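Listed next as structure tokens is one chain, alone, in the form predicted alone.
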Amino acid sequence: MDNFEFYNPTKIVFGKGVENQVGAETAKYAKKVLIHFGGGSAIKSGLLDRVRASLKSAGVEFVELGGVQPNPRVTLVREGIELCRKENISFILAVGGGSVIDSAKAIGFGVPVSHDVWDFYEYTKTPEKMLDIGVVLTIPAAGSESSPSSVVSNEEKQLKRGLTNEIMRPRFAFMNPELTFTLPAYQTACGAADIMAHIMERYFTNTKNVEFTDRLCESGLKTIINNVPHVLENPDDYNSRAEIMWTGCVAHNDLFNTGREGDWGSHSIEHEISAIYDVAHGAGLAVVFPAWMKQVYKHDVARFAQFAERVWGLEMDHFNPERTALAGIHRLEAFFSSIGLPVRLSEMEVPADRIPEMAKKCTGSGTTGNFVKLDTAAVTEILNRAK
């Protein structure tokens, strides 16, 4: 186990009708403030009005920008920002998934500095400090609503680019699986999908001697696995909304991977293909991450073999481990299709005639990732594979 430090701030307001409260929390932190959305579900569920009358009864003035799209693009967080340089802002309250949430953060610390913000993301300039920032979340995938990461997309250069930094933490995070009963069910598996790469990320590692982050990992993964087919046949369930929509906070608030190095890799081949094509980052993730394992296993055999009989119920195969390593990835490949989602480029008709760039992109003069090193050749023979 390496050494670390864990330190997450954000608190978490969890369960039903919590939305309500969300006024009086905020009013610690401002008396005018940002309400960052997206479209019309917030809308048309009745969370803003009842988001705005909560911060009305606390005596909290705001503002608002909506219209961000999954994918969040820099010319609203540019936008955003000057809003907030405008109306004298201190505060950012994002209602939504983790597009607001992210798309937030980068009006949160663009609006303190000079540069564009977008310098961030290009790793030439990296951030100091921040506007605080609250959640009101109605989409349990990213979990940014307590990481210290933020994506976001340049959709003039087509890029993707996630930056990483503990200021972006929020302040709080108020959580009601109620707000999710009406999330479509492919978004529902999107969803599920990115929770569980977020946590495979993590898995996935050279680290020896982590068993207990090990098991953390796989009771996420099988809790996923076990609640997602629910609510895809019963969307009021409650109890398994709230399994997920935990899960998938814990799984990105970097519990999981403390004493451990996580890879990111698939994370960053799937970031050039939403930059290019706007597919949901879950989609994405379900084709990758298959694909990525067929390229990586036999560095880690026994690893990929334990994935299989911990988190999928496989019996070991004690004389041929490879043989239960390859199983274990052809049932997570399974269940990704079993829950509507895409395993391959073309049925997100994503053609393939621009792998080259995207795997050049994806790696500059470099690498990525952790578990194994891939450099543009590997990442082209991966985004081939899944083609």
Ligand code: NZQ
Given for the second form:
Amino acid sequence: MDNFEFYNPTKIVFGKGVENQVGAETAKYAKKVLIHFGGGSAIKSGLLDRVRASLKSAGVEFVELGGVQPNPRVTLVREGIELCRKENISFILAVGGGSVIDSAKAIGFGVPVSHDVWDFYEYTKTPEKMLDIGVVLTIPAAGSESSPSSVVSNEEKQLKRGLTNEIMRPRFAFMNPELTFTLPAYQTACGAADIMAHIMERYFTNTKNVEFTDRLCESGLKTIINNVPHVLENPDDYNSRAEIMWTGCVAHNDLFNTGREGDWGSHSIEHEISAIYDVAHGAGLAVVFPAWMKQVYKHDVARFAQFAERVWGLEMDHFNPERTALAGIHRLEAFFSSIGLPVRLSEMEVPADRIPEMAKKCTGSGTTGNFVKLDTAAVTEILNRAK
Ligand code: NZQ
Ligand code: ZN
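Please show me the structure of the same protein in the form predicted in complex with this ligand, now that we have looked at it in the form predicted alone.
Now the complete complex, all chains and molecules, led by this one.
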């Protein structure tokens, strides 16, 4: 096990009706805030009205900026930065999913600086301070509600870039599983794939002697595998929604990463796909992850066979562990298909003609991923497997 530091300061308030307490919690930080939200689901469900009422009853004033799109755009982030400066805002309440939260984070560290916020995502500047962020989560998926990351798209450059910095973790996240009853089946499935990917990025590691976190990862994966079919069958299944929501948060708050090195190659490949084709991140991962696995499993057959045995309940073939390893990969792919996700680029209507460009953008002049370092040729091969 590697040495590590783990500090997750995000306060989680979880359960039925908790969003009605968000005003009182927000009042501890600011008397005037920006409410940031997406394309309309929070209006339609009445959530936004409840959040406004909660803020008002706690004496917190607010201005609003909606319209965050999935794969959030830097243009709206820039608008948010101007608005916060004009209105003298020091706190942003993100009401939505990963896209809204990531956009809020970007606004938060764009406000204090005089240069363009995109410089942070090109890594030519490092954020040193930011406005405080709070969250009311509406979709379990990205884990941004307590992660130190923000992923933003630059539509002009057709780039999607992630930025990680500990100052970005939200102050609090209100998580009511009932708010996820309105999720379309496809978004539920995309969220599940993203949660599983966050766990698998950590699971496939070269770090030895990490039994505890291996087993945490395995139970996280099994919880998603067990509960997603229930909510697809019955969207109002509170208990299964709750299991998924809590797993989604812990899957990406870095607990599962303690003492070990994660991979993150599949994420960086997927970001190149959603940057150009604007597909849902979880769907892109359902396509990329099995292809990545087929490419790299020989690097550590025993680990892939362990994944097959412990996560999918497959019998270990001690004479031929490679067979077990491959069977586990096929079970993952079949699971994604069974919950309505694409497992090939063609199923997302992503053509193969820009594969070389995506591979080049992904690796630059170096490599991506840690479990196996992938150069441009290897990423090209993975994307070709995923066609
Ligand atoms: O915009 P609205 O109308 O709210 O609709 C959204 C959106 O269309 C809808 N939705 C959300 N909650 C709903 C709902 N519809 C009905 N009922 C509800 N309760 O779902 C759609 C997707 O929302 P989005 O926020 O885009 O989903 P997600 O949470 O999956 O976020 C995806 C973004 O997060 C980034 C991804 O790359 C992508 O840009 N990620 C962020 C990470 C982080 N910050 O740590 C890590 C991840 O790996 C990921 O890269
Ligand atoms: Zn992700």
